[in-house]
Amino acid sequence: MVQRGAWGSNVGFILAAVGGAVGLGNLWGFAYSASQGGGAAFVVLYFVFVLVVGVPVLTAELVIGRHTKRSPIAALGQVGGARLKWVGLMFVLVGFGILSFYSVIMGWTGRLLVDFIRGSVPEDTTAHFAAISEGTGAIVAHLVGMLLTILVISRGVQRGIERVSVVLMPTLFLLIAALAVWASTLSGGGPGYAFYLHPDLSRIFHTETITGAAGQAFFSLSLGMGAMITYASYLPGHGNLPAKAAIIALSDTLVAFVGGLVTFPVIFHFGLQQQVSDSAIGALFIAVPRGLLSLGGAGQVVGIVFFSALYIAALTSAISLLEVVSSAAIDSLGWTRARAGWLGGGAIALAGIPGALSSDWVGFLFQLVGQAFLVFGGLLLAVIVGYLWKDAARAELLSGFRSPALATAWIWLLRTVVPLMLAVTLYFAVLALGPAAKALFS
């Protein structure tokens, strides 16, 4: 049988993971999904569905990776037969799909990082995003961040993941806490704070608002994929994992707020409120752009310093995803891991190719994979631990954690609350993928 591999330690587990949980989608998606959302109340309703829905599901995953100590596809299969190894199927599939835009995104932001370094982000922002986003360009950037995440991959799971995250991860939270410092001193930060800090709590009860902090909140801390299954899976059989989630989901929203420190500052700042409000991609690589090239070399240094968070936050994203993908080439062919990590890199490197030729298809997989299947799967995971698997679930999760009636609460909230908020969201997902299949094939 071929060696799975193993954490060498909790702080690497943990930071793995919250690399893993910790990309884009808070750095800036959470600032775009605040926008829309009406600001502070938005924030107040995504720290609620984290708490009640996040959580829960972040927790299901962990058992069942732990117990299993399989990826997806084995890991469902053992919990529920072959009738279940299509849900792990479907997990896979999903961080396949995922992965295969995300990285073109991870391309963009590299080639701009690289453009601040070099000084050589020209004054019309849109036209130089219109030459990276698509084309040669863009197929080469998109494939160099497939070739890290292969590398980092390849070298296993103490040697590779925890080795870079423990490097990687601290750097990002320094690089953010410097950018919202930085942020604190803009001249136009205090609206941005005040739309951000200062709730208006009838904007709680819209229905946008509610079905965007939970679609948020589910997205931010990357369930439903089986990412948190694979890191689980190499796992030792023993501590208290509803502290690991807790941590996880605590770290993973306070990169998310503290994102938010740095970003509705610069938003309004730079009076990108529109921008905001019409494409988040837009505004993260067009205006903000446009907006630091007014500072001068201060500005030089703060993109540099602003996309090499960004970069950061996809690159460890990128590799959980790729993860998820190669544990289980691993577990379900026999293949070795070297073999898993180039061969399933590779199929999504070309996979990542229509993406890097049209912007539009990248919205599109997003809204249908990065949204709806990610939702549907958290749906149906709740069920299946919630339903079919609560016993030895439960049993689980109490060795290493001894409290019954938190046990108990957490199987009621996965057969309750965590459905019903889990189905709302994946209906307005599915709502959404006719303007993106339009903006697609128009």
Ligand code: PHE
Second form
Amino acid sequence: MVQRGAWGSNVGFILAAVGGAVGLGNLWGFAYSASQGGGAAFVVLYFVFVLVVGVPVLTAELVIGRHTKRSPIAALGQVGGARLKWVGLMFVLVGFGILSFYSVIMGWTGRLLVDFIRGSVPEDTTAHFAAISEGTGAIVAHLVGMLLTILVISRGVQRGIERVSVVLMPTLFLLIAALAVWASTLSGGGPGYAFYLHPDLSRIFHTETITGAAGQAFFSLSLGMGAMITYASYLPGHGNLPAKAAIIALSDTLVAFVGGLVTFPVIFHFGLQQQVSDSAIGALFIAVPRGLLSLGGAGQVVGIVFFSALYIAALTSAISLLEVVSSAAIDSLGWTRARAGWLGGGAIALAGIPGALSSDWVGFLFQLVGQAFLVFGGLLLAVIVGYLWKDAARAELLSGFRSPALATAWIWLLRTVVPLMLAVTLYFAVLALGPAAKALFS
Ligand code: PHE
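What's the form predicted together with phenylalanine (PHE) like, now that we've got the form predicted on its own?
What follows is the whole complex; the chain from before opens it.
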């Protein structure tokens, strides 16, 4: 068997996992969902959901990964016998599907970064986005993103993923913090903060707000498709997994929250509320550039920082997605890492081309594999760990964690609250597929 990779340090693992989690979902999806879901009401629900559902499922993934030291297909086979291998296979396919559209959005981000660096963002950002989001330019940008991702994966866990994460993640935190400070100097941002931080309680009990928060949290934390199983499979020793899960979830949530402190003042300062409520993509790729253009040179600098941050966030997430696919090929087919990276990544690059030709396809895939399947995957994981594998899971957890009471609470959550919440969320995620599919044909 090919030798399995391993993280060089605890911090390396944490930064890589946070890198996988922090992505376009944090900087693009969170603020948008919050603006649609009643501002702070959404934010509060989101925090509750991360705590009650996200952290337990994340812990379950870390426990499975570290215990089995296998990629998802083999890991689920070990946990539940051959009859559960299909769950792992589904995870790999979901990773494949997500990366195929994620890399397209990453390409748009990269393209705008280049435009800001060259100072060539045209006045009409709507037409510009239409031109760069579909067609040859979009394909090229998508392929460049895939190429970067493959290059990192091929170098290995420690020399590739960990090395890149250790440099890029602190950089990303600094860039976002700088953006938040800059945003606080904007005049007229006050109502933006107020909207973001003042809870509109009339919306908090709407099913859409609740399930929207749940779906967003799952995507943002990269749960339900084995990314965290895969990364945890490279963990040596017996560290404290709930602590790791908490740090990862907290960092991811903090970045999303600070991202909102950037976005909302910007939106209100430039009076872009209408464009933002039209679409999430519009907010990021049309409204923000339009606002920044009006600031001249300073806007150019902010644009470079903003799109660099987005690109870094997207790249480290893309890496974690490709690692799920590659590690499965390495473990299950005996491929070398280079071969798995190039062939797996190459296939995803091809599969991404339809998305680079139609942004409706991107939207549909997001609803399908980025929402419905992730929530379904999380539901399966909760049931598997909570019912079928609970004694082994408990023992694995307690090998590096001293609180049997919390371990009991964890299993209890996985058996009750978590599957219940996820089943309801899944129902609404499936309902949302209809409109997304309709957009494809209109
Ligand atoms: N969590 C990433 C984001 O917020 C997306 C992602 C989902 C990455 C699932 C890996 C797995 O952008």
